[in-house]
Amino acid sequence: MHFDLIIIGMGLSGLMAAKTAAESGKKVLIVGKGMGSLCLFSNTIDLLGQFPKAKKMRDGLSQWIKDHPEHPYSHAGPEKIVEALSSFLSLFPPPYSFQTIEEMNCLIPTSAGTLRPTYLIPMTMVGGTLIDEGRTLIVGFKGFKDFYALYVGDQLKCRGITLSLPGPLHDEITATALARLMEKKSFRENIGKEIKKQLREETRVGFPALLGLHHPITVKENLEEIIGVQIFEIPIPPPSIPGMRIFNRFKQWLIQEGVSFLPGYSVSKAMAKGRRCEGIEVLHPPVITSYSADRYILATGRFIGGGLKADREKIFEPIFNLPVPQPPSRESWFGTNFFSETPHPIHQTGILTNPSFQPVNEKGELTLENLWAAGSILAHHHSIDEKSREGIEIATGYMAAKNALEK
């Protein structure tokens, strides 16, 4: 029960992390509660959105490490964001790969009929780049209401159809059931002969993101040659079924590789002495394990994840019971106005660490010197105002391995 390395966290940033080490042969643990955000989030890889459309991106990461010092990107470097960006690229070779445009944001559709800029955008999306008005049809679903099709093709300036589902289906359905039908070839000819015949001069059809959880990509090919025109999914609110691809990638390589993969386990607790972690507890009611390590990473995201915790009183990390800076009373914990241009103070808050990712504290003091952290629960960022997430999540995971296995 003894490894190299236990990663504490499922998100991309603990998936990265254990890739990294797994790579470099060390046996490794990743433990998680649950399948991490990425079934919340990530449609696409956000690397930094707020950079206008026609900049290169690694002249706006460096430009934005001379402005941020603090932020997670400064500890990485742009040289190490890119590397770690090829690490993630390499897991998912074409068919279903990942694209840059230009190596520059690139604009997508959303489900609010808006369009917001990313970086990588999974194959199955790449047409919704290039929508032309009057020349796009977006498809929606009866019963699937997490989508509404002739609301986002208003938006859009494009038609939008609502189908009715074939056979015995409910009043509503969910965005796994839809993806899992796609994924059968009756059902897809049944609607792609439907979409045909109401096919004006549209050259594009936009789909909600369900074009099958395990083979987007046949999925996405068999619709195009029934339809006769190009496919694209949209991403949707969560569950994200893109995010759900990412992460069954991840899980079926690291397995593969002897990752010991514990989901659905909670960290009831580290056991320190002195400056090092010796071992965790993992809480399988009504069972508990202990699992130790030469090296620990932190995973955990921030308050959807529980990596960290509020009561009425403070902010706290509740597993190392690491150092959270945080306003002097919870009457600052947020701003005065709820749409303010500045993010609230509580969405600041984070674990501080030293340009290794080691959590040190507000003295730049290490805490545990065979600790390292990763992804949201950092400090000095505010991924979602910067479009940002995924980007962190992989350069920080990455690096935080490649630091603690160097140490």
Contents of the next structure:
Amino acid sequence: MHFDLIIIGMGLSGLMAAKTAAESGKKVLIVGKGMGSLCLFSNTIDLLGQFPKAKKMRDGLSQWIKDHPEHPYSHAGPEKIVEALSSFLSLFPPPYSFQTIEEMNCLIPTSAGTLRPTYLIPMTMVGGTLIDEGRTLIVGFKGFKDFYALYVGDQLKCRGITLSLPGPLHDEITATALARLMEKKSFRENIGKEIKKQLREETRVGFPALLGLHHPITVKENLEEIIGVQIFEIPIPPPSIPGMRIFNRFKQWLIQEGVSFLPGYSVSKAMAKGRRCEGIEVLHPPVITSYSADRYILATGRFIGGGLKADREKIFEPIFNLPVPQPPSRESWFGTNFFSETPHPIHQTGILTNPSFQPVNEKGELTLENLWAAGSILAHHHSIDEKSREGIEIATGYMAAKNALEK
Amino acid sequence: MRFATPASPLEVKSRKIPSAMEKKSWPKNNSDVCIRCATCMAICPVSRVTPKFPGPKQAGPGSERFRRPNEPSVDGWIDLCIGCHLCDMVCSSGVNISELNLIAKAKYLDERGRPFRDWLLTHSTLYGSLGSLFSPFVNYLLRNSIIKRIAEAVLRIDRRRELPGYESSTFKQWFKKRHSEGTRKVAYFYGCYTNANEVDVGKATVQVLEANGLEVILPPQRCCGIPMLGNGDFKGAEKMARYNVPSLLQTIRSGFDIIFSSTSCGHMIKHEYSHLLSIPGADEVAQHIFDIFEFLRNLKESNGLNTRFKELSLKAAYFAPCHLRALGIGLPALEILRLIPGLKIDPIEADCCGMGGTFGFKKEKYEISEEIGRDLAEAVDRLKPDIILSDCEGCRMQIRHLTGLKVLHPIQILRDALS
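Could you present the same protein in the form predicted together with its partner chain, rather than the form predicted alone shown above?
Every chain and every other molecule in the complex is listed next, the one we just looked at coming first.
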């Protein structure tokens, strides 16, 4: 089948590119495995968590762009970053919308009991930014191993309690099972009443982020009504329920808009003729299916998503075999200390692009005329340390599609 | 750079793998590459509703490390994997989790033995024509509450589950009387359920193909074997595959493509025959077998689709079965149905219907099956459709059971729009 644009990668950058292209009425295919890092890391939208909380994001970002001319944000530019973020936000109208706290980074509690800076947060997490004020009760569930309320509470200087669940749920329960139960009124009411009973002078209750997959705000408001105080969600280890909410919303919207949504199988090969990509192949043994398009966007992520791979000697990009600038030898991939001050050199590797997000080689020459790249696979960012993952994905996914469709 | 010469850029059809060499480079099912990221845990429909199943991460690659061929199986819960393949599809490390589960399930059941019920549920192909012959009597028995109570007590087939009734005339009998005509021929793999229980799906498929100028032929065929495979009975499934593959190969080598209307049969023949059962010739069959809507979409791409649709003012909801998704062909039924004027069609946002073929009939699994399906029923409730469409007979059974609404195969609606 032939498309105007094929996007390779199912993560946030690929989804943003697909949304952007669909809005301009193009025939779009998005193909890839998994859900990117959405159900791994993403609970909130980080833009640049690195600089102090007190600074307005606008100013911080301008300064960052001035200081880092090669950074993906600098290629996108401040206005386009704002445009991309509003495009993302338009997919999440109230009640489950995202907001900033006065256009600055805010600190939200995590399931490790630390405070973490982030930028856009869903309505269910707003209460967590106020954890310093008044008293908070942290609630966990017996059998749910990804959130220890007593530990989290201890770290955050709050009281923690662990609720016991009825019957067979007692032994072990997963985040998705709990999120599903939260959407059952009777379950929620029992939880709410039990917490109300155990509430002392606390004015706020923090839950692990699993207040329902489909209607988190209904769950939140209903629980607030029963307990009588504000409640909020605290991000937990994977799978991330808030990340799944983001993925599901994109998926629903894209299918509704007629985008060909092809999850499940990786692109096994790309075919080029001269300087143009002419098609891709998807291997689903024993069948290989080919698809072609006028333009392609590579948004396959770094190592976890399989966008970059490494063997004993080198790091490479498996689909187009694009040049990947990297440390000279394997010995220099990592610093000596796991928690070192500076990022590990391996986290610098990525695809070089020109300011239009088209992959180039070390000399700055285009590798393929009709290929763009977006998301964490790009070089010149340290999204882990910068706390910029989702911001980069949203901004570059948006810009890659805009640039690709302009040409 | 590592580029091969391109196939024709507008190529629609799937390409045959050129040499056996490439087969060696197929991804191996290596459970050690699991990075425990838990994406599969996000999607598993079973572990979402019951703590009895530990979920794909633990049941698949997690437990695989402790499994030894010569040691007895300890996977008491492995039978709860519903076989939806959703975990395989989200694993970014490329672990085929459901395959690990299926092999472990087969070993577990080989050791413990299978109840007669499982044999009965997986061999409906043997008594399908008898069921049709005596359909009024058989259907009466299948609906009789005393019989259902006995079936539950003796066979452990849950009495809350409706047993599919038989039609008085099979699809094959209907087709025999028909004189199919067209400028080009295609072959149709209709499957047992279409033949004996939902004959109109077969009729609609034939009528739509004929309306597109295609003559339909029926190659000799038996059950695809997916009920057996789903119950960990590799030998039973292989027996079916070894009958079907030579028959389908002969059809293909005479120059005909093969169409299926059941996505479960289709997934079985196209992918499991080769990948899991290693049936000689299955690779070649896989290159020439298509889902009916995938085939129609290919016609549309080459401007060969009959789109003289009449208006259907209908509000429909569409559910994409797990095996359709596992085919990796997107949602072709949705794409084609959207061409019908007046038809409003919304996808149902649910991951799995919970039927899992024979899974939902079993007493010890019925409640899990219903609980998974409840999420789908709630999603349907939000859409308030007149009618629901789904490409898989198992899904249709479950959705009827849970919603009481009219549920059809999308091809039946397409036929209505063409007639």
